[in-house]
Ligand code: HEC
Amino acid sequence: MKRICLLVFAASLPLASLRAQSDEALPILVQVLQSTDDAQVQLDILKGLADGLKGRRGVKAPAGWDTLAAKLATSSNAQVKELVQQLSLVFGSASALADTRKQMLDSKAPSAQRLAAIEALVAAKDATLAGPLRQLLKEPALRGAALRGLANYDDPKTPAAIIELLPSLDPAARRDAFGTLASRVSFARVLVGALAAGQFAAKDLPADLVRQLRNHQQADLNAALDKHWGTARESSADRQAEMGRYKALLAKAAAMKEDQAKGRAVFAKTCGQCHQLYGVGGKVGPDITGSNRADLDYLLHNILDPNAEIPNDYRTWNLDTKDDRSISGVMARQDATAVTIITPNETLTIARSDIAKLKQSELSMMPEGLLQALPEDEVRNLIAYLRGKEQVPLP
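Structure block, one chain, which must be in the form predicted alone:
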């Protein structure tokens, strides 16, 4: 009878909102897990626990957790074992930390398991992780996760290691690299120095990350960006002049061969991190498949002056952590214990206790200057693709 009552209680408990509650429910859920051998019930409860405790660490382990973890470690369900290990890290288990590090570095383990290990160790703020993450930059399957993870550690060896790797990175990994280098003032100086030295092209540095670099409010960084990337325009007259310049440029395009396939490639590196078009792309900004894209005035207005009309859901939130990391994104969820922010690179859940400053901006997540660093032919091709009526293959 007790087992039935516990299962009924577990089924009625709002697990996904556990983080907003006290931790009093944890021992009861441990009892439920101890009382059932049903793998699906175990998985559902563990998923709810993992979601409810996401972003937290150093939570006191509930009574009976060690015994339960040893039992579930032998489960035939791989997800159950993975979640148990993840939760043990939240509860500060030294043995779970050692096992997870070993799994991350095991070159014979499946990539999915190693990626999960990276995510778990980053979430647990493993203090020794920066060095191993730099080693993993050599492995293409783990490189993106390693690059993103390195943003969590203010390690002076990281910027040079990433800059050295830039020429060999594909567009997605390069985006992750730039995101990490823009996240800290010390990293940002190395990034802007590499730009000034011509180690990568200005057009490869996305406009939203340029804005994040400017958010550090460092005069030397802003001056270097003005010189090597471009200046930010301030007045409405500047906006009108820019609108007229691009309309004149695109009017000439009728006499030229517009390549929508090449335009799709430009969209993928410039816009696709945040926007979906024809079902492909990110979800930071709105899906633009059904928007009035055929109207050139509408299109240019929204690209060149994205702060003219901003839905609240797409306003930028700027978050600074206590260890000096800067994050910009849209707010997905927040409560008394944690904040979840979506950036063009990833979704981050940050414990309130780790936040130094959190403020909503009056600016859109979509930055100004998206076209500024693009050559004229890329601008033409991008606009041609955006004004198209159907998906085209990539070149």
Contents of the next structure:
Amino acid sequence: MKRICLLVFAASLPLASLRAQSDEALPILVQVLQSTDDAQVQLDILKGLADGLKGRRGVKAPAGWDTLAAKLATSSNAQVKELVQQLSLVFGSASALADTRKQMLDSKAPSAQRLAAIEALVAAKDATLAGPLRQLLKEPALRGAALRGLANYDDPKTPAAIIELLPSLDPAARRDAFGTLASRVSFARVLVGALAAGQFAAKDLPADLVRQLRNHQQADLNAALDKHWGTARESSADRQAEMGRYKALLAKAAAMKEDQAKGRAVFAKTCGQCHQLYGVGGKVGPDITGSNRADLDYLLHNILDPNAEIPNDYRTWNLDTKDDRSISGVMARQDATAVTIITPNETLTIARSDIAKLKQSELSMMPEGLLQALPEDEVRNLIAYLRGKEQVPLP
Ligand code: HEC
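Hand over the structure of the form predicted in complex with heme C (HEC); the form predicted alone is what we had up.
Let us now look at the entire complex, which starts with that chain.
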């Protein structure tokens, strides 16, 4: 009887409510998990728990957790095992920490499992992870996760190790690399130093990250950015003139299929980290598949002047953690225990107790000056792609 009541109770709990009240619900959910062998029920509850405890660590393990974890560790369902391990980490289990590290470093384990291990260890704030993460930079399949994970650690060896790697990175990994380098003042100094020394091309540094760098409010960094990257802010009169200039440029030739394919590549590099188009891309900004894309005025207005009107959901939030990491993105969710922010690189859930400063700015997450950074033929191809009616293959 008791068992049935508990199951009904658990099934009726909306997962969202687990998030706010997870600590009180923990012992009950452990009991339910103990009493069921149904893998789907186990998965639902474990997912709810993991979601509710996201961003948190050092939470006291509920009574009976160790016995339950030992039992579920033998489950035939890989996801159940993964979630149990992840939760054991949140509850500060030393053996789970050792096991997860072993998985992360095991070059024979499947990449998906090793990636999950990296994420779980980063989320658990494993204090000695920076060295091993730098080791993993050598492995292409794990590189992105390792690069993003390194932003969590204020380790002076990290920036030089990443800069050295820049020339060999593909565009997605390069973005992750720049994202991490922009995330701390100490890393940013090395990054801007490398820019000044010509170790990478200024056009490779994305505009939203330049804004994040300026957000650190360091006079020396700003001066170096002005000199080597340029300034974006312009008056509205300049913007009118610019609009006219681009319209003239774009009126010239009719778009060919080939231009659209090249334009797709420009989109992937310059816009795709934030926007979905035809189901591909990031979620920082709106999905623009169904927007008024065929209309050149609409496009130019939105690209040249992103701050003209900004729906509230898309204003930039700036978050500083207590250990000096800066994060900029749009707010996906916030409650009493944690906030979830979507950045062009990843979705981050940060516990309130780890936040030093959280503020919504007046600016759109969409940077100004995106077109100025592109050569004219790339602008033309990009617009041809954006105005098209259907997806085209990449060149
Ligand atoms: C760093 C993130 C980011 C990048 C990069 C970015 N955008 Fe945006 N974009 C946004 C956000 C956020 C909004 C919504 C707020 C606003 O209108 O400014 C937006 C709005 C837009 C809109 C208006 C959408 C609507 O709902 O009407 C268009 C069109 C657009 N972007 C096109 C582009 C194009 C084209 C590029 C590449 C040249 C690009 N964006 C690059 C974040 C980004």
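Owing to the predicted nature of the structure, the values given are computational and were not obtained by experimental measurement. Here, rigid core means the biggest group of C-alpha atoms that superpose within 1.5 Å across both forms. Numbering follows the first chain given and starts at 1.
- Superposed on the core, the two forms barely differ at residue 273: its CA moves less than 2 Å between these two forms.
- With the core held fixed between these two forms, residue 291 has its Cα displaced by at least 2 Å.
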